[in-house]
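Given next, in structure tokens, is a single chain: the form predicted on its own.
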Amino acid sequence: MRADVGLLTAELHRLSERVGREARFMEVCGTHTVSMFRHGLRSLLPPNVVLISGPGCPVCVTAQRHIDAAIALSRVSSVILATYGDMIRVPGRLGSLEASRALGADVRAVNSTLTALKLARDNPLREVVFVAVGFETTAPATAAALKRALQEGVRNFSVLAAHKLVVPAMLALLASGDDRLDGFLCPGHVSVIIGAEAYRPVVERHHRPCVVAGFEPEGMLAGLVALLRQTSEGTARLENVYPQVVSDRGNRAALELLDEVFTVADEPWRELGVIAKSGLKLRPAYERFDALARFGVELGEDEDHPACRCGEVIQGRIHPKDCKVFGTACTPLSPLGPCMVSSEGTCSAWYKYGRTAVGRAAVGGAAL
């Protein structure tokens, strides 16, 4: 039987008194950030429990160089560029995919990689490029589409590969000397694929508790209770409070498919720089599907908007309200950066749910 929200909240307050200081936990996943706001859970937290958003929004962490490359690919006359809907409005140095579409580019929002592959089958005289972003949650779908394209001999399909791996980013944040975090609320979606054991290096190398949690109110509160209990004890353990969905070792079939199509590679992240072994590149057998090589498009330098502080937001260094353009020059209708565009973006969540919140608990604590 699931624990009651009231009982979990009472336990949080009891443990917070035992801790006796501010406890800072990073919700790595953008879905956790949005769900916390949507269910009003921040208003239930003790004043000394502070939630910090992390680099868990796939669109938000995509480096500007990949956004610019996608826009450049969309302007190739023969190309149908397919992507997930949130990517269309992300601003780049060359405008946005939405702006390219307004100028005549054939940019289409799809809900899966297999839909993009179907576009290639249905349009044999066109080139279809899929912008492959996301973490281990969506990467297996990209791998499945590429494997099918290879088997079926589909020649007019390619991908702009920009997938990211979650755990290397967590390790990179801690390796930078960041000692502000007391623990991590780990993402349920990604953990289904990689398994709870994938977070053990965070616990063992940096002595930070990691708790895998789902996205319902009871699951998120149970995760925070587990984190706060470890903090009160001065311990660091790996816990999984989402065992009905997440196993220790993850989805073996999905992991084997990823390993067949991709190999681990160094990867650029928005304002985090290049993180070692944090991305996926195509193995030699699948290099024919590399859109950058096929169309001769090179990745340039990252040129983020000077007023946008999305990079600091996804590192948990500031809250959106600490950005001078938040809610003024930067809104969902006129975003300056991806954190205000994506449905999982921290700035978007704060704009939608947090602007009118009253009190420290409701907005998740003071600025970092």
Contents of the next structure:
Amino acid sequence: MRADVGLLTAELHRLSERVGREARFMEVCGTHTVSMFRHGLRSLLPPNVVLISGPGCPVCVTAQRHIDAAIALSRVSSVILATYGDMIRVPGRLGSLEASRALGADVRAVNSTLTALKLARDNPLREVVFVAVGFETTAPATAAALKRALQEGVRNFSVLAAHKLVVPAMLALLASGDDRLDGFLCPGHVSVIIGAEAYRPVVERHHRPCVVAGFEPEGMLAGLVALLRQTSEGTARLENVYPQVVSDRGNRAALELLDEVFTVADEPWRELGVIAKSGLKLRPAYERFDALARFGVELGEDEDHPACRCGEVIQGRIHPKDCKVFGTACTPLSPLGPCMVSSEGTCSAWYKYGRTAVGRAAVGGAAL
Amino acid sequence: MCLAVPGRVLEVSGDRARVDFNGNQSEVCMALTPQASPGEWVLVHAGFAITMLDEADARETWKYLEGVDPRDIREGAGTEA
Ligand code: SF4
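In place of the form predicted on its own, output the structure of the form predicted in complex with the partner chain.
Up next: the whole complex, starting with the chain shown before.
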């Protein structure tokens, strides 16, 4: 059985005294961010343990050029544009998909790539375009749908490929040199696919501890204890405190499927620009499913809202509250940036939870 | 969007299975966990089982999911509709 919250919290406080300085850890994944808040864990942390949210919310890291391309695709008259729900409200240069839908575009929220594929089968006279965003947790589902589409000869299905890879983003963040991070709390469900060993380059090249943790309160606290212990010892190791679910090498079937359909490519991220080898593009055998080529839509440049500081938020450089429009011009009901749209976005999490008593305690203890 | 939800496999046919999520059933694609059989627990993300897990861990995760927005759980589990 795992240690309980009380014991883990006591251990965190003991270790934090031993560290005797501020320790800054990045939770790479938006689900960790939200889960920390929901369980009130931020208020249990020692004051010198600072949690920073990283580039791990799929909606938040999607470059505006991809949002704009999705909107352009939704305006092609034969197209049914299918996407995970959160994407629909993200503002692009030409408005959001929601606004596009209000103007008559056929935009549908789906829970699975296979639902999108079924839409294509059920609507043979239409073209179904799936907006393929997300990290390695989500990318195998896209690969599986494409493989099935190829096998079944589904011709009216295509994808806007915008998948991202977690580890290259972490490496890029560290390579920029001004991260002031003491370690990473690595996301459990991405790690199910890529395996704990995938973080080895972060540990070896940049000497930062990486700890894979689940999303339950005990799992996250155990992850923080492991990170703080390493900080106190001055070591940088790879640890996996979620071994019941995450293996060293990940899910082989999923990785093979990814490799069959996609190849690693340079990829644009929201405000971070193009990060080398941080995304997935279709292999030649699957290029026929490329929605951009099929409809002649070009990926433009990004022109983010001038007031929005999501780029700095997702790199942990600023706190959402440092953004002038946080909670005023930008709220979940009328978001200016993607970090306020997604329920896993850092701005949305602070808007929702950061203003409660727990949140205030957390601001005192864990603000940037 | 990255949430994955545990469910119990009820029946498998080909690479599809019916999976029970705390009383709600959905069709799930088993292409990534071909070794799972009825009675076993899988972690499901966007309509795909991404790994197997044991019953104790599955139940523990459900305890944690009790506070989660049901919409997020539905999204996590996904469905072929
Ligand atoms: S508060 Fe809104 S505008 Fe400011 S960084 Fe967050 S999402 Fe962008």
